[in-house]
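Next comes just one chain, in structure tokens: the form predicted on its own.
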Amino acid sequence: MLSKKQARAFFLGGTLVTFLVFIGLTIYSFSVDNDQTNHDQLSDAAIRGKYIWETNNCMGCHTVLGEGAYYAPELTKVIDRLNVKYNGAGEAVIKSILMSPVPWQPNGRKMVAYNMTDQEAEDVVAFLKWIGNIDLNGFGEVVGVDRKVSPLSK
């Protein structure tokens, strides 16, 4: 049994050490080494792609980067996926979908044709193509797709 000094003591210091290690963490997560966000590959096309899938109200069905709705199929990677579906036809068919003017109803699940043009359907590949770059550390990988390998799986 502890004494209350040594309770307090006892508690004290896994307080500090815990609160060490906290800042430790947080700072090491801030690093310029740490970066992943590839924030420098960011384009004009790429944000203005952000501003149709904002304006568009999107993650009111979709999730990227596991923020948003469940309705509709989660997109981080999927440039990725379509890809490795249709033999590298990713960007073709999210552009097709994009610019049709028809609702597309894939799995009993409709989309809303919002017949984009070709250079608004660019913007949006481009958002996606850059949000599919970011390093996720090895989430939503496609197996099939050679990636550079994370030091942790070594």
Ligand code: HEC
Contents of the next structure:
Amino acid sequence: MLSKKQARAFFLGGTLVTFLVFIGLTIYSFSVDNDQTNHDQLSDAAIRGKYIWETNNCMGCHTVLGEGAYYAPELTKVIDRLNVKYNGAGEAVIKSILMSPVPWQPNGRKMVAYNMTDQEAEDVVAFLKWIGNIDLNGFGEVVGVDRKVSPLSK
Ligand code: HEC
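The block above covers the form predicted on its own; next, return the form predicted together with the ligand.
Full complex below, order starting with the chain above.
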């Protein structure tokens, strides 16, 4: 059994060690070498696409980065996924889903028919492409897609 004094030392020591580990990992995460976001590739089209994403409540049914609703598929790596499924035509398929005047419903559940213009659909694709290129340490990774190596494994 620990004495009261030993228990206090154990508690303070443990707290200090985990606090230092936390600070260390925070500094590590924010260091420039470990930057896993690809914010330097954020194009005007991707920004417009994000705006369309926000203003059309895509997250009311879908998730990106695991955030949103679970009615319809996760879309973080949707370009990769549909490229594999449709032999490289993923972007074209997504554009036709977004530009369709009738609701897309391949498996019974319905999406909103957005009837987007070509430009709007292009912008959403640019946004999904940008999101898909964020290095997420393997989250949502699609088998058969050769992605850039994680900075952590350099
Ligand atoms: C009312 C719910 C709903 C909303 C809102 C919605 N979707 Fe969908 N979406 C769906 C459903 C349902 C599917 C088809 C799922 C399936 O394969 O069965 C789908 C499919 C998709 C797909 C193809 C996914 C795949 O893996 O095949 C893309 C891309 C997509 N939606 C993008 C969007 C975008 C972008 C928005 C916003 C502009 C949006 N969706 C808004 C319900 C929705």
